[in-house]
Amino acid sequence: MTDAEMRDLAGKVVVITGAGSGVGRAVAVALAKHGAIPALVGRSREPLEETANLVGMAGGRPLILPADVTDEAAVTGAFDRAAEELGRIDAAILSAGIGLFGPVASYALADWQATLATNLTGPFLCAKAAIPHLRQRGGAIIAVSSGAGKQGYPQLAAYSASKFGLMGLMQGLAGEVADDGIKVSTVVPGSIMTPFGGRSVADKRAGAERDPGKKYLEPEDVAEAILFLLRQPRHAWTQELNLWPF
């Protein structure tokens, strides 16, 4: 692809996961409103729908995909149909994850397992049905990860597990795959204004205003430098992109 076809994303194939909600729905909608054809991937149906209504009025023509990310099957078969039914795969945006917080000490195992389940093999069975069809033209492969993922924090081990599992992940992949014109990049964003770790929006708007010195994110900035990432010259690569709320 010519620098030109790198910046312009219309008529682009990006499969989402994680496109319920939060960033993922954000990043469906903004490639939408540049022309891209966003493939949608999460868990339930019902979330992946509205999505697809958000997607529609901004002028976009999604896939639904309804897939587990845990599941080797359920992914390979998603990105499999995407390539079949739209034609081809021009970048996987990684974006599914949870967040079961608590101390160590009581912690289940069950969701220690869960957290990476999600966060860290979700990831690389995705990168891993991914690729085969990105090496047919280049492309891109990006994961959303934490502040989380860089420093841990108390509550959080197993979430800071994952995600700097994640980091690890990706900075391997990238040395893999870059022979095949296939850029790996991690967005490493702060808090956002998302329901997730069991916090809604409005108790998370709430503190803030309590708090001025709480900030967050919003889902549309991550996805705004999402689309900074996959619209770089061909010759530019950004590795890590870190995003903090200002």
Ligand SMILES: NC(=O)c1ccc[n+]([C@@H]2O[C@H](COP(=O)([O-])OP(=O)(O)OC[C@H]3O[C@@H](n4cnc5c(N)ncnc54)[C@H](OP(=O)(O)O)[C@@H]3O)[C@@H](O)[C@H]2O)c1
Given for the second form:
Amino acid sequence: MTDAEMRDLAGKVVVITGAGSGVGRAVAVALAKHGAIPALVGRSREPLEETANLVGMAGGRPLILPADVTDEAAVTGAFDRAAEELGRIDAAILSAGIGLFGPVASYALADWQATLATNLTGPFLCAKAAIPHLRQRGGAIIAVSSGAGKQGYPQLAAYSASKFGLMGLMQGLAGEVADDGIKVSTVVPGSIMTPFGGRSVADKRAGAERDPGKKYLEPEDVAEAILFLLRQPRHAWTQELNLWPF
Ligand SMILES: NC(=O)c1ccc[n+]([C@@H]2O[C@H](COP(=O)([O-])OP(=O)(O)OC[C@H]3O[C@@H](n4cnc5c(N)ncnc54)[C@H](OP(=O)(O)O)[C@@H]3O)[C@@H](O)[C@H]2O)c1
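Switching conditions: you have the form predicted on its own, so give me the form predicted in complex with the named molecule.
The complete assembly is shown below, putting the previous chain first.
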């Protein structure tokens, strides 16, 4: 791909996990505004359809691909279908994630397993499914980690463990696929104004009003950072992008 081609998002096919909400939805809409074609992955069809409507209003024509990122057959099927129906895959944005918070002493094994399966095994399966398609012409794999992927916090130990693991997965993968022209990057955001972690956006906004010191990123801020990563100059690679509320 030439530098201009790499930076022009028009016509690019981008598979987005977690596309039914928050960051994934904002990325889908932002990409549609730039003429890219988002393929929307998530477990529940209804929120994906809501995202598809927003993408349509932004001028895009999305593909809906309901799939659980912890299910290898479903993930492989989703990426293969995106490539088959849209003709190519140029990038994978791995935003699907869950936040089940609580102290280790009383943390349920099922919650630990769900956290690791979604936040760590999910990106592994998605990257594995994306690579054969991206190898054909180069492209990008971008994962959404968290500040908790670089620093442990009380109540967030399982979540932190999954996101620390994700950072290592992406660092290792980056070196494996660089010669195929695939840029692997990780976004490391602080708190974002989404329903993530079990609190509604309204509650978060009300909380932010009570605590003027608490700042949040908007999902659109993270989406813009991801678009920056998709349009890096040909000879430049951003491995990690730390993004804090301001
Ligand atoms: N919000 C924050 O404060 C914050 C801060 C730092 C990092 N992050 C990270 O940012 C990413 C996006 O979070 P968000 O704030 O946008 O959260 P969100 O609004 O809750 O969105 C998460 C999305 O992931 C999907 N998902 C969950 N489990 C899935 C699975 N097994 N398979 C497929 N899709 C699945 C959900 O849809 P379904 O339930 O329908 O599958 C949902 O659409 C996450 O990786 C999160 O860890 C968030």
